[in-house]
Structures are given as C-alpha cells and as structure tokens.
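Here we start with a single chain on its own, the form predicted on its own, put down as structure tokens.
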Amino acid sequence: MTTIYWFSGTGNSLAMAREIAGTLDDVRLVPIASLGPAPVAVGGDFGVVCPVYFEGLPLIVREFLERIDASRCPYAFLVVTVGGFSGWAAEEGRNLLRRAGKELDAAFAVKMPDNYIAGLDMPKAAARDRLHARASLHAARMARDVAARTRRRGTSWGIPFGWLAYATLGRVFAHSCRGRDTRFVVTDACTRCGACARVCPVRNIELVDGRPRWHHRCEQCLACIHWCPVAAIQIRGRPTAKRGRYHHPDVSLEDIASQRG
C-alpha cells in the first residue's frame, strides 16, 4: 500500500494527491491535519504533498515530519504545489525524513495558480486554467516515477540559492507565522455563514456572535480568506479587497473542511 499525506488550503495540493493517487494502485489518502501531536509510524511506500509556503514546508507539515518514524518504509516521495519556484522545500523535507530514519527517494515541484493573495493578485481565469493542465501532466509523470520508484533530486533551483531563499524569507516566516493572523479582518460584508471557520485546518477560528476570531494557531493557509463566498475577510495594510479570490475548481469546500478529521 501507498499512503500519501496531504495538506492544503486552497486545493491545489489536496488535487494534485487524487490525481497522483488515481493513476496508483492501493493507495490510501491521510489529511495530516487530522492526525493530531501524536507520534506516527509510516509503514510502506509514503508520499507527502503540500504546498511551498516562503520557500520552506508549512509549519504543520515540519511537524508531522518531525514526529514520524519511517525507518520501515521501502520509498518515500515530496510533492510540493508552488506559485514561484520550491525554494529550499526539497532540501528540508529531505533533512527532516532522515531524521526521520528515511532517505527521501523523489522530489517533485508542481506549478500552481500562486494563492498568496497578501503579496499579489490571482492570476486570470486563462491562465489558471492552463496551470491546472499541464499541472495535470506532471500529475501523471509524477505517477509513473512513483509507481516505477524512480530516484529523483527535485532541486531545480539548486541548493544554494533554495538554502539563501529560505534563509532570508522561510525563517522569517516560519517565526511569526502563527501569529500573523492578527493581521486579518472582517467586513460588514460577513454573513456569518461560518465557512472560514469550518475550512480552517487546525481549528484556529472561533465564530463570536457569528463572525470569526483568531486565536494565533495559524498556518497562513489562507483558506479563510479564499473560500469566504463574499470575500469578507481581508488582510490589514494589503490592497486584498481589490484582488480576487481563489481555490481549485476540482475541490470543495467540504473537501477542505474534512482534512480536519
């Protein structure tokens, strides 16, 4: 059996694992969001597909990586969906699963609509949907290189840049992540419907007489922000309510709200 561990805000990573899964055989898919703080043994072939967040693995990714034993495990693949280029993401995936008692045997980078709303604008409706076919592509390539359990390096960038990359961006936000979301407000646009707190991966968001409150869990998913259907929530001192919002059209609402277990 095949397990692949997935984390996604957006959808494009949780759409990546189906489409690798569907090409494999006796493959299960685990949300490692609903895997709580405690301690997991992997046993066969395992595959981990999330997304680049400032040219490093999200925070609740390193720790799921940090708390595994997969000594046991004959093949252990990366699959990381970017909007730039995968940084350092390869390299400290690879450090963490040694730790981990595993080589990491592929690494692989996917190209995806970028969804970091804070930093820019989301891309055009034509070019999202050219991403999501070539996206597509890889998908089945990847599939065959892990059904075949080829080795790649999957460092396109090459070490020292990706290293200089996450230095000076990825620890940076890797300290202040789970706090940013005091950045985050609500307009009177909100109708209360509940959806941001029921997307949030790691439970960070309270509903207070129907709209949300953050409590500085987070992981800068920005699910809130992107599966609001009335684009409420925006982020202090960034021009967001000017920019258009995001998820994948092959993924629902209720398939990110499931992660959670």
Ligand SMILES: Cc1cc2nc3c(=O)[nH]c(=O)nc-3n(C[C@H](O)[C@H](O)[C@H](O)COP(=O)(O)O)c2cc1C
Second form
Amino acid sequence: MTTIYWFSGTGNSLAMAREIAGTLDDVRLVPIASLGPAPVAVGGDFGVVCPVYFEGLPLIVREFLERIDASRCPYAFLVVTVGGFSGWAAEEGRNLLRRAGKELDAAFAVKMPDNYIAGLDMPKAAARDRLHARASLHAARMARDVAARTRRRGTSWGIPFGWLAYATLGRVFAHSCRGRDTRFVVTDACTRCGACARVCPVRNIELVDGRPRWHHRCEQCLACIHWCPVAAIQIRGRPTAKRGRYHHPDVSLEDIASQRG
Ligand SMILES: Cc1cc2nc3c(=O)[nH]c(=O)nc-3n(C[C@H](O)[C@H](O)[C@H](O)COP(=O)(O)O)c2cc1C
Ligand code: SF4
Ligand code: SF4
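Could I have the structure of this protein in the form predicted together with the ligand, to go alongside the form predicted on its own above?
Following is the full complex, with the preceding chain placed first.
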C-alpha cells in the first residue's frame, strides 16, 4: 500500500497527486489538512505532494513531517509543484524526514501555473494549457519512477550559499505566514456566498454578516482569493484587483473544501 499525503490551495498539487495515484496499485490519498495535531505513524511506501512556498515547504507540511514516525517505511518520495523554482524544498523535506527516521528516496519538482497572485498575474489560457499538458507527462514519468522505487536526489541549490539564503527565507516565512492574512481585504463585490470560508483548509475564515474575517492561522495557500467567484478578496498594497484568478481545471471547489475532513 502506498499512501500519498497532499496539500493544495488551487488544485495543482491535488491534480498531480491524483495523476500519480491513478497509475499505482493499492494507493490511498490522504489530505494533510484532515489530520489533527497528533503524531502519525506512517506505514508502507509513502509520498508527499504539495506546493512550494517561498522556496520551501508550506508550514502545514513542515509541521506534518515533524510529527511523523516514518522509520518503518520502505520507500518515501516528495513531489513539489512550483511556479518557477523549487529552491530549498527537496533539502528541507530530506532533513525533516531524516529526523522522522527515514531517508527521502526520491524528490521531484513539477512546473505548473504559478498562483502567487501577490507577486504576479496568472498565465493566459494558452500558457496554462501548455503547463498542464507538460505537467501530466511529468506525472506519468514520476509515477513510473515511484512504481519502480527509483532513487532521485532532486536537489536544486541554484545559487552560491543557497542553503543559507533559503534557510533564512524559510525562517522569515515561517515567522510571518500565519499573520499575513492581515493584508487581505474584502471589497463591496462580495456576495456573501461563503465559498472562501469553505475552501480554507485550516478553518481560518469566519463569516461575519456573510463576509470573511480572517483569524491569523493562515497557511498562505491563497485558496480564498482564487476560489472567490467574484474576485472580491484583494491583498492590500498589491495590484490583485487587476490580476486574474486561477485554479486547476480538473479540481473543484468541493475537492479543496473537503481536504480538511
Ligand atoms: C505563498 C506562496 C508562495 C509561493 N512561492 C513560490 C516559490 O518560492 N517558488 C515557486 O516556484 N512557486 C511559488 N509559488 C507558486 C506555487 O508553488 C505553485 O503555483 C503551486 O503549484 C501551487 O500549488 P497548489 O495549486 O496545489 O496550491 C508560491 C505560491 C504561494 C501561494
Ligand atoms: S467567496 Fe467572495 S463573494 Fe463569497 S463570501 Fe467570500 S469574499 Fe464574499
Ligand atoms: S485564509 Fe485564505 S490563504 Fe489563508 S489558509 Fe485560509 S484559504 Fe489559505
């Protein structure tokens, strides 16, 4: 049995997890957001599929890897979906897993549409389609490697003393991540539909008079911003009103909403 633990805000990582799972025998998909804070004993082969945030792993994924016991796993792999560059993510996963009693056997990074709307606009339809098509081919190759239990280091330092830069960036992100929702604002376009609260993987959004209020437990997945059907959520100081919204075409709002169990 292979267990694939996944985390996703706009569906790229879930789509990859599903594509890999679809080609393996005896596999189950487990959303990381559905697991409580208790330690997890991981058995059998296992993988983690998630996005890269600020050149490292999302905080929720780091914390999951910090509380697992993987010492009895024969094979472990990590797949990160990235907008451009996977930075420190593979090394971070390797280090955390080592502490959990297991060497990371294979690490993969797959390029997909970049959902970081605070920094850039979403790709146009043609570019998006090309990225999705290439990612599907990549998923098929990754699945073959996983089925064959291939070993693959998948490191990417990129820059001199990269580990130092990435470790620093990771610390800064970890420190600020949960409170970064203070920059989110909701405009009068809000129809009080409640979708933002439903998609939040960590129940960080309360609806007050039907409009979102954030509670500073944010993972920065940006699901609330991208899944709002009328693009009513903006980031203060960033031109997000002029930018497009994105989610993977094969993933629904319900798929994301159901990840928290
Ligand atoms: C807060 C945040 C930070 C990000 N940082 C990076 C990054 O450092 N490098 C990168 O290549 N992509 C970065 N991205 C883009 C995502 O990793 C990428 O779009 C990913 O496929 C999204 O996965 P999801 O759809 O499963 O949520 C970032 C996205 C977010 C929301
Ligand atoms: S998803 Fe958008 S429209 Fe719906 S309640 Fe949230 S902010 Fe308002
Ligand atoms: S508040 Fe928005 S960005 Fe933060 S974790 Fe919830 S859905 Fe993701």
